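Listed next as structure tokens is one chain, alone, in the form predicted on its own.
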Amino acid sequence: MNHRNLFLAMTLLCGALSAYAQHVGKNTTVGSNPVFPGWYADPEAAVFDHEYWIYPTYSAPYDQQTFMDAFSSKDLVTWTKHPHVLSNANVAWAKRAMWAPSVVQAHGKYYFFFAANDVHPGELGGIGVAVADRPDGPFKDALGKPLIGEVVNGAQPIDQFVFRDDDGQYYMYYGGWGHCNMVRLAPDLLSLVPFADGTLYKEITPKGYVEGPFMLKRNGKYYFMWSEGGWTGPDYRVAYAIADSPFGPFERIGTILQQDPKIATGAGHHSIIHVPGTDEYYIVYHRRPLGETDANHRVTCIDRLYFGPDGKIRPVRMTR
């Protein structure tokens, strides 16, 4: 194809994409990176009934961060926005700073775990759970209080991730301030149950951990991932460990996502999409545009995640 024909083909393609984006509606975007417009962080990715979902934090000052939107897609390319699937209007005890969703489907319903109020010792707040009949909500508070509202083992009750093991047991990994706990969830997902030794909380903090835990099981191995560095700075990044058990021990192997001075900084707080029936994985994360100084200016992006023949995760190459 000569240069003139190539230019003509690209012009037609861009025009077609633009027309398609207008056709599918104002709440729909046909994207690259970021995958949808707006300031969004801490994206939780899920697959529900052959449809992909992303539940991010609305990235704003804490007193404005009082609701969450969701985005759905059939193909990981075209995304439809579902505004305010959860807000503090449906959570009486949540007054500010709702963030870091973790959403699971169980018992014919959808359970939306979230952190609220940036809780410190002696304050009301922590990790709550809301429930809905649909993945787009509206989600309503299930307990009328936090599920976890106290600081245990030095871990601020934030950044929860709910993981279902192959035996059907649900675990929740959570924690800020450089400490990570895990707990067992009851079958109804609305309370905690003790471990075999009678304890409710186990600290599993790996070296370098700051926040944003995530668990993935692949080929019988448990891949535990977390964010390091400060979320407001350029050195925010994701590291990981591999273990034979959901309890660890988790020994840091290396960094899999970090800033690229040609693309973006502050890349972290991620989740993973596993395309059903394949060995294809995508990392969903937030990053900060180059030259941006506002800590809240974070955008949600998706890139491929690859495993080597030895099972280790290869460093992610960020793209536009």
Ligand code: FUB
Given for the second form:
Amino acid sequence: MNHRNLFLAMTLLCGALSAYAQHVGKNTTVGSNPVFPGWYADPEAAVFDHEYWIYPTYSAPYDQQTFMDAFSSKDLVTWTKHPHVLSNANVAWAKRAMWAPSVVQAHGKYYFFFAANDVHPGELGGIGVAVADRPDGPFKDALGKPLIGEVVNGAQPIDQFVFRDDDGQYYMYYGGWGHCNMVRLAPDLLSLVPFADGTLYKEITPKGYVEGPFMLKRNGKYYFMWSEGGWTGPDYRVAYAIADSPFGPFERIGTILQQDPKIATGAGHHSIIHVPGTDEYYIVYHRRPLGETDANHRVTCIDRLYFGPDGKIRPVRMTR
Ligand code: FUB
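Given the form predicted on its own above, I would also like to look at the protein as it appears in the form predicted in complex with this ligand.
Following is the full complex, with the preceding chain placed first.
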């Protein structure tokens, strides 16, 4: 290449890089794992109108967890940050420890389920729901009080996951302290309705369960997943069961995500993206950088999730 052509090529390259940088913008990141900067845990992934969203917990001391940010992407590679989509300024009863969003699109709105206050018996707090017209908020408390504020069956009211079955029925799985309950949500998504037997809460705790439930339906089977171990330690992990109904029974099959001494520790509290119209799945989870001792240093990552021909989930290989 002569000097003139080299100069032309460099000019074109610089122009393209500059246009790309402008397109990306100051709140946007392009990357590998972690998928965006910052300490973020419990990532809940969603697909709304051909756009991917991640709603994580802001991972910090409980008194600083007074808001939640969201991230959107059209391609799972370039992520745009939407700061403070929910904050305790819009939830009178939420003071701290705002955790583990689960967000669904329904009735032309977005319903943002969250936990607040790390509630213990006799205290105000638990699982609430906030509503917005857009996926980036601002979300506002819909009830003026928690949807679930009591400890039922030993389950701390945290780590809710809202699942819509093919018949349109919404269920919420939730629970910390080693117990998992499920409830039926009313069509308005703002109240609970009893099961056929008249009860409001069903305990469905699988063996090894600690927290962070998640449900995925694939080929008519219900894949129930959860986190095990302690989230502050290295051996936090994700396990799963397969059932023929959303009520279980959920027999533990095995571990699908765990620490890798070459990549990271404390990998858990996940969700899953199913790329629409494909059989392609991604696990979205948090993990702790190698050698890190601060429990809150959790970052959000994405890796491929594969199913075997027998329908079982293959162990996830964490990548950078
Ligand atoms: O991030 C706060 C808590 O840590 C979550 O609710 C748990 O699942 C654990 O990830």
